[in-house]
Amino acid sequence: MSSVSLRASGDAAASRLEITGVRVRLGKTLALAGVDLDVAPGEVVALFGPNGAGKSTLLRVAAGMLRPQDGRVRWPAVAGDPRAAIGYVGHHTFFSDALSARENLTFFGRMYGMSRAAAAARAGTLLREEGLLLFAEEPVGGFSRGMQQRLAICRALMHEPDLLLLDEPWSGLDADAGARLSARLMARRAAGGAALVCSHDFEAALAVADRYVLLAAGRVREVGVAAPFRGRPQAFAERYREMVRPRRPAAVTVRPEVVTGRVATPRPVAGPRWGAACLTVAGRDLLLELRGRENVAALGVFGLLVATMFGFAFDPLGQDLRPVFTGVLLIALLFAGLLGMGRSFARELGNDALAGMAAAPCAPSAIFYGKCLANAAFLVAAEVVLVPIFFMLLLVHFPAHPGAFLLALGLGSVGLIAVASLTGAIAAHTRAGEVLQPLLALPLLSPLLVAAVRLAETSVVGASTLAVGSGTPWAGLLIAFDLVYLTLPAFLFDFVLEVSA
């Protein structure tokens, strides 16, 4: 079995994509059964195929977003991470819809290691360009199927890639629109550019095509010279029929000599720095946070709810309820960052919006701690709000020294933010995520919530966590907890985004 190589192509001139023997099983689904496959500088090629014959899976692999179990995929040379030279349209837009247009090319630019002044002035040409201006400023889950489909192309143009990979690129658009992307990807044939189109529009396809491939039950079934078949889509529906036809796997493939045209080097581009990728996602999550307020809403309404029932539940007056304060309080803080931090992931779901982000040429890592930030951001608000009314409701006075009591809800709240995060990112894909959440991230957070309790009733009942010494294994326990959980998304969430991808 030959190993999987996911790297940039040491000859830049000699393929703007190299994809040989590669297998993908889904499942129990083999997808793509060794597809040997290349894009020349210079050409576009078209792939055909019925559905489910393996297509989209094969751009996905091409994109750098799903990893094969066995082959091997080249791209250009260039500086950095060879997904920055890639531009890519799939079936979902990966658009957030509460974002206006602009600031989703905005943001999508920053993903790609472009300025925020860059991005923003390469957003407005390209709006100008497909006719969008007008509708620059608003929210794109307003736009028609039609708008989103252009404004998805805008986004793969954004950074100026030399390799496009377009699923089925003229899916939605009028006749206009439709011209203009075949002027541009024959445009950026000219120019040196490679494309990789999957479509099933065969008049539109073979207008710009060098070169087509047929694919079915997941292997090559025929390469060969769009040239003969331009204007003749009737022609090529009855090669077509003929070809696709099931049959046995040992197929002959034709490779033909194809004239592409200028060949040029790849430009030297690089993704963002790993720490510009997280502010830049962070970014994104609080403007959406302050588009919709449904995170800090979340957390607040609840936390206000627990506050209150707790202060009907127990008296205040007649009793003291400082030995039970703090695990009342953390409880309700632990259950209502549950509950917000989830919606988080769970957003992105609509237009596929964390696979668009994991197709950018940064860090998945990158992306996960963007998360935390935007998370932390939220948490924080709400603690700022809850904290003091509990303190009101339940009748008990803040610490006179609140060192031991802040510090356990400072590592409590980091603890917390990295298991919701990560338990979020994995249930969202499920059926079931706003059940399946809360099922596994409350047995990792209950050392979490013991230890936290147990540091921060030192400061509440009035003892001193510096004479007694009492807190000081909890708050050893808190760091490590934090350490670990904080450590292993940087390892793990790359394999949770191909999961989710």
The other form holds:
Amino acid sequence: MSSVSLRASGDAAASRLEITGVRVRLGKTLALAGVDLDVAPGEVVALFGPNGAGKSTLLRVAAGMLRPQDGRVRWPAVAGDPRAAIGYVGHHTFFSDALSARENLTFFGRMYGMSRAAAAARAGTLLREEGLLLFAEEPVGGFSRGMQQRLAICRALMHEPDLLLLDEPWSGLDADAGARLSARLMARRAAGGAALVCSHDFEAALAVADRYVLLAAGRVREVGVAAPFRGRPQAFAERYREMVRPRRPAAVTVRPEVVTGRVATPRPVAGPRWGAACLTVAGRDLLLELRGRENVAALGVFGLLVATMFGFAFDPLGQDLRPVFTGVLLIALLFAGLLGMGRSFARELGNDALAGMAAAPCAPSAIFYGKCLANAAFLVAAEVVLVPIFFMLLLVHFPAHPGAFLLALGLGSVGLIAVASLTGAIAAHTRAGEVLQPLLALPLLSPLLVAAVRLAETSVVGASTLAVGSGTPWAGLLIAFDLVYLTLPAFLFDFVLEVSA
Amino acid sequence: MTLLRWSEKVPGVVVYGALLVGLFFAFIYAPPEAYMGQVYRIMYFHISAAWTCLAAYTVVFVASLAYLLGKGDHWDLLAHCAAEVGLFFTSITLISGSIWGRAVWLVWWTWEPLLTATLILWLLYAGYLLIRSAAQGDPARMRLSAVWAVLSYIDVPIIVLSVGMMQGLHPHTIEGFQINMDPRMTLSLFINYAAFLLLALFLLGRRVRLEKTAESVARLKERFRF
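Having seen the form predicted on its own, I'd like the form predicted together with its partner chain now, please.
Entire complex below, previous chain first.
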């Protein structure tokens, strides 16, 4: 393990970030092989290294998005969820293409605990500073690469973080925007803000950095002062080539320390309340649905198609369809639900929006249940339209005592939403996820389907055919299923979300 | 050329010996059944395979939970191998059950509760292997499959409960801890179950070893990265 000790660690609250002996294995690859690093208040540290050196992994660890297998990451200057004091810019922008620049920024402000008004005001200020005010109401999907990068920097600055973690921040920026970013970093440094900036642009990074760190093959190769290389990128490039050359792991070269400002007591920070985060995620999904009309349309059209096909195939005029009606209806709703809700997480992967949510200081379960809330709204909207259409097209009378039918529909929908959302999140991280999701969800949902059909048919077929009270055990089974699959994601979704991060 | 040392051959020899003993008890020691005659003997492999797959899935659940709780990547490796072994024994259960069904119920397949539950179990763990093959990158593969293993295992009692509430055709030879069989049949069943468990352990050990060898090769490649 390489070891770097640049300053005395007497003052526990001295650093914005302290990374000690961090090892990260990503599957079979050792991405970080014992890295030590610290960033003080009022300090900018430039992180350099060849492709695959572990720079981005180190930033994700520093952002609290990725848990190291070994070692320790501390943010001594903050009390509370450290993510509330961190602004992160990664390889992806984390934005939803269908939402406007202002909506995206406001959403992230809310996810960091800002009120709606404060987030909107701050978004306006940043958009103006960054010269994007003219495009504030335009969907982000139409932005150029450089504009998206400028907006991503605005996103990282929304909650005025103490520590900025920037992965290739100058990438895609024009000369003016690049200079503006450098000026921002220097101004923040003067105000006591800290930054860890990973870049391949030696000139830009060394111009703003106090120290540099060279990383290669997951190990720190050298830590040094940036000033001697400022304005001399060629000289630094030679040193860089020499230091990152393949070799056996050796002691780290440590150059003189830069003395920077210190904070006496940790600053208290807080993220959004659980319910607020949940509602923010649900609100954003509903807004996305209003723009794209993807989920409800898929749910509705698919359900209608099934009703039509069954109508053709069974000839409802010639035979009584009541014995198979509940099965047909609930299977149609189940497939339609999977089709619509499966997209809930898949559409977040375009710009890695889920990773952006993982970087925010809110409980992963709030994100999951927020998604469930939005999915519930989509499913109820589809059911309100589809259920009467099924009764009409298949010529079955709506039951005179619909209690059991509605109970089956309600309890079945709850279980379906929980399982479809969770399997959607899992399948979204796989190749051909849209094919895989039903393959995963259907076996899991089989007890729910059996119970809902049996309970619903006590209403539709009628008490004359089935024994009175024969639906009670099935209702019990549905409640048990719903409780299990509504509770489990509270513990398991964290692990799924970490895959996005 | 000898590929395996003698000490490495011993577990295999023991397993094959146990399976031969199981065959003796199933076909020679156990008496014919009063109604089904000789065809019932498939039960010794069918039930043994069913119990063995449940044991394998318990290993998958425990190992996946241990992996998620940060106990190390080797738990993921164990879960993966146990899932493959479990799926193999579930397949044996389904095939032997189908053959038995053809002989006794005159159909290759019926939506009988226990058969249906076993098929759903097969689909759940086929899903586990599908996630592993479709996930993008090792961390996603490990985490997502572990989450799925926990979800699937918890679904098993709910499936059993739901199918248990339907009318079944399966012979009620085992109810709770009571076995309604001739003692010679009971002994033959448990000997075959022991042999199947040994076979499962043997296959699991070999599979784990194969994976570890693949990991060693990957580490060697990594050492020469820089």
